[in-house]
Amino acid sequence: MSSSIILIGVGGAGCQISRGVNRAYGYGLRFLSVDTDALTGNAGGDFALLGGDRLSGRGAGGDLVIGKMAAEDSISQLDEHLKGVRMAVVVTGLGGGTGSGASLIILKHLEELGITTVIFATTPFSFEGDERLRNARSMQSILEENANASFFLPLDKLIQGETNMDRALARAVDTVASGVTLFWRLLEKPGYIKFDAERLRRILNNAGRGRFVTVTSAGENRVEKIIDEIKNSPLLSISTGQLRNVVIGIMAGEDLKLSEIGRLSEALREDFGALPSYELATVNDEDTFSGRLSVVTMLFESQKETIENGKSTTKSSRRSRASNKGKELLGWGTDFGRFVNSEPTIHDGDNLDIPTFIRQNISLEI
């Protein structure tokens, strides 16, 4: 286990999510779970409960203010669970009230740790309903703000095709813990080509929005059913920005030969140009993945450049000067008034029903 990095779910999908994870790897991470509703704490493992005396563990009941507030009273918490803690991979999903709701304080409390953090957040099931998909939408590019990397998977997409409410549940989990495990795979059982965990941070400080899709296949012609897959794959398809970075980790037995890499890598980078930059790394683990050869491929778009004071910055430079006073006023409540069933106006990314100054935290001095 490396002690650098852990895994913490939010909310009850997150830590439900989070623990078919740990399960996947092999319950080898170091894990957290973070709820607002006192039962999930009875799954076993680290548990911080946030809202302890304004809920008393009910839970915040789908309303993503009260799970903030929760988040704020009880953050303190989360710290004696953060000792040599580097980099946090946040699962959560989004829709809700605990996972909408205590995210964002719990990434930005990250960042004043120091923390390099990455977050997985699901969107929930189209026929969840209006309200779920406004709250899930309108979170997105505030949890963007707050991430040094961010992947927001939509569970339409997850499931590919499943019908079975388990088995579609069962493959959203599989498709999540693939990304989010291959971290503790490329650094606990590194290959030929190897990353270390201050490359791996380096990589993610600034990554941005990202997209990442997995694909196994095992008999001869393995590497070409698996760039076929790749280029086809519905995750990948969801695209707000230019190319910047490619992360390709290629995992499995023995049987890994030189030649495969070289024709996944090729293939690859005539897929998605010259323009981005490439790290790609191994992981030989024979006991997990001997006869099969499993890639996970990430891509990370370039942040959206705006003038602050005559200069061009990102928005993560923005992000660490800004305040959130603008946030803390209007509580990003879910009350849209006469609009309630409106569709949200998205552009390149972003809810311009947000304010500018929450969307791009911008400090009002009041």
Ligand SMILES: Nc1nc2c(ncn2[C@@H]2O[C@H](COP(=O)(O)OP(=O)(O)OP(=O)(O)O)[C@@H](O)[C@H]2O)c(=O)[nH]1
Second form
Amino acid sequence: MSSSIILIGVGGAGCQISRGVNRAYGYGLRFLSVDTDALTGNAGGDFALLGGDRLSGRGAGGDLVIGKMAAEDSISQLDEHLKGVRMAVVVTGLGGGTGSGASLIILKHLEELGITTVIFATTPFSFEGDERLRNARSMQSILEENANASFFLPLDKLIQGETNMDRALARAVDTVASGVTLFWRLLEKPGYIKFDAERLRRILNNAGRGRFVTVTSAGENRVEKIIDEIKNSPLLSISTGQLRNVVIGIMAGEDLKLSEIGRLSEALREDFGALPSYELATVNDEDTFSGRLSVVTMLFESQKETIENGKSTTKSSRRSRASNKGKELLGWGTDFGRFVNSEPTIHDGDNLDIPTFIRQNISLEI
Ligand SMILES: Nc1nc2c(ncn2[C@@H]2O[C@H](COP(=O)(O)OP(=O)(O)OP(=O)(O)O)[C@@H](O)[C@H]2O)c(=O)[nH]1
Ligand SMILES: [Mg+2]
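For comparison with the form predicted alone, provide the form predicted in complex with this ligand.
Below, the chain from earlier opens the complete complex, with every other chain and molecule after it.
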């Protein structure tokens, strides 16, 4: 396994979605499943069991404190799988114990190892009830602070109106996969305009919270259809007034024309306006995209420009967000279920929706 990027699934749903991502990519990618539930390991592939003697492979039972402690106990289990890794994409489902609790410890550990982290986390369906929604919501801003780039994906929205549960979950996995696999496609199937791994790492290091949309089309006018759909995408139209950073991946087979790249690039630049960072790269993958054109647009809004010593510098989004705890919850990712337009509970600058033991970095013993 020589790839410097690894996909890490955390918890039952995280590992299941990651397996779907792996299938969707089609070529096999470096992939590790991490769970407190020993059964997850039966699906095959590299697996790290968290919780050891404390849990005996039985899962965290929906308790994120237990998920967190299990990860603290067993974090060294991950190390043998991280050799040569420079970037990790963590995929999890928030709402249970392991995904919500262990992901935080895993992100912190990866940071200590100097690994760039991107997290894709689903938030529960509204029908799952208040407790799971609250659990997920309480973790979002703290996970965001501890990852270089983060995407929070409400399952209600990912299923795009599908009512059959199996098809709905398959659709959710497809959507997550279309964003997650972009990083591998860019690096492993480069087209006319290439990214190298270090450049991608540098871009993601300061990315902060993001959104993405994937649009695919074929036939005549495929470029114009895609531009139209991206421009009208409700997912990308939100502006909080902060500076934005865009990463665009154009994926196609061998029939991709330079003029199509030009038209896409020009239209999207015009739509997004002047940006501090605008990155575009292409993927040439005839096996997957023959005749089709697929464009992933990732939009990040967390970089803040500050004036220091008379010089304009772009601060690490993570640092600027850390001093902005709580307020960030007003931003993206909280607009699901009964939390539509709800505000976090802020007291003395602290967000009380975040569990105390996490806010104050207290290690609990059971
Ligand atoms: N896409 C998808 N999401 C799921 C599935 N099952 C659960 N989820 C979501 O993931 C959230 C977390 O559930 P799990 O992954 O089962 O929980 P866990 O992280 O394993 O935590 P514990 O089982 O408590 O240790 C749920 O609240 C759901 O929103 C699934 O099969 N597919
Ligand atoms: Mg589980």
